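So this first bit is one chain, no partners, the form predicted alone, shown in structure tokens.
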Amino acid sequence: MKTLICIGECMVELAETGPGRYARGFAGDTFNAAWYARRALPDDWQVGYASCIGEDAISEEMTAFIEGEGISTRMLRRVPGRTVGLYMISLAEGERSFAYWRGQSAARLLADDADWLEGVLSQADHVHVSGITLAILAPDARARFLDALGAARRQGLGVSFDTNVRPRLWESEAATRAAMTAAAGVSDIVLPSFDEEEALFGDADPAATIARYAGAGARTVVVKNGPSPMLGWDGGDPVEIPVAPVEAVVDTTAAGDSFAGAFLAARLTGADLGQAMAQAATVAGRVIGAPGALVR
């Protein structure tokens, strides 16, 4: 059996139903790269989640929801003292907007037990982590984290990045760029949306996008760009695969992640660069017609 196994932050997701109402949920950019990708693989893929967590009952809870969901929860790793982080959505024409409560997440302390690292670095056949996996941890951690990644690979680990850029979550735009460039380093396959590299990096157009995660060290390249059409990259001519209209836009929430999951899905098992996305962008098409992150 081979292994999946996404990392990063899993979080207690509020999400509004109505004026004055939210359900309580669990979710994060990665869980739900996870949830996606453990839905589209075939039963001889295992998807597994690691991250940090706490010994407190909503950590609990968190474990069991993950377990109830087909994802292998023993690289969690229990943190005295901590807990989850906590976000709440708001929505405005389908567009959304995010509040947090993280400062006691044991997820910030990922790169902090080398130990465990190594060993959930060892036990999958491909990682999938993301900017904000990144942009949770303190300077050296992120240094730290790279570093296990980039070690890993060269073992024969695939690694995949979905660029995820959270302007909020970084110390600055400097170190925001120099953490996106040197994990396209340690990657494989780097997932990027055209906006926010537009805004971080000055790129002119998705193709500038490719080509500067490439000379980075990415050996695929996949470039989201709302609705106009994607441009993806594996050594050989560039792909571009339109995206089909969505009649109705509800909510972007995991348009991003889910496309991660869907087309990791894909690639590990077989498809080539123009069906993954093709099939990703439909899966992502599917999720933003309808309210929250994770749509059965």
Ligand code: AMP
The other form holds:
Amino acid sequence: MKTLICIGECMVELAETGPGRYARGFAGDTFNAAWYARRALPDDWQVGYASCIGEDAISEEMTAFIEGEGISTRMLRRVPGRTVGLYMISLAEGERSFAYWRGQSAARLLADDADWLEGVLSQADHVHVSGITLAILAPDARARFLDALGAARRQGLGVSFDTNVRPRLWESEAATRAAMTAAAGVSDIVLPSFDEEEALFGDADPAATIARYAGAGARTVVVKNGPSPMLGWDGGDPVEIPVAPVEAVVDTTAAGDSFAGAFLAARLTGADLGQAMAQAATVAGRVIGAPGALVR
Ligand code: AMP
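The form predicted together with the named molecule is what I need now, so please give it after the form predicted alone.
To see the whole picture, the full complex is given below, headed by that same chain.
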């Protein structure tokens, strides 16, 4: 049995279904990636989600949901006095807007217990983290987290990193750039989106994004670019793979998360770079053609 562990924050989602009425769900970038990886991986792979939650009823409901989706919750740490984060999706004339309550969420403490974190990493064959995983940590905790990842990687752990740049979650652009670069240095696979990298680093084109993350230490880089072709590199010549057009884009939520989950599943089970990119783009294309983060 092999184990993939995704680490980050899963939140309660309240999505407006009519004036003042909401449907409750659970989502979050690395959790979504775990969900898509679970669907794509064979049974000899276990998928787990590692994060911190509270000891309250909603934390238990989230745990039951994750478990019910076939994802192990053994690596969820319960923090007394904290609870899970929340976001609401409001609809105004068909446009979605998001509001977040996550500033004090339990997940912000996921690097505070070094023994727990080391235990999580020691149980994995591969771990997946994102720029949001890093953004929610205090600067000293972020540094400890990256150190722990680096140490585990030197022991043979595989690491993937979806850059997922969310400027509102970061204390400064300089801190964001430093963390992205440091994370690439402890990662085998880096999955950036070109528009975010262009805005943050001023990259001229996807090849420049690859060169920068390769220079930081990544071994595989796949630059996504919305409907434009993807550019991938794993040590040889860069591979360009086209993206099939999606006729009606309904909701782009989780495009990148589903891409990450499907890409990892393909790579972990032996697909070559181009095959894995094409499979991931097919899944992402289906996800943006339907509403919500988790498209069954
Ligand atoms: P992004 O992070 O926006 O670059 O998107 C991640 C992946 O989702 C892309 O590499 C595509 O595979 C897919 N995707 C995103 N937007 C579109 C679109 N408009 N049409 C088709 N595929 C898309």
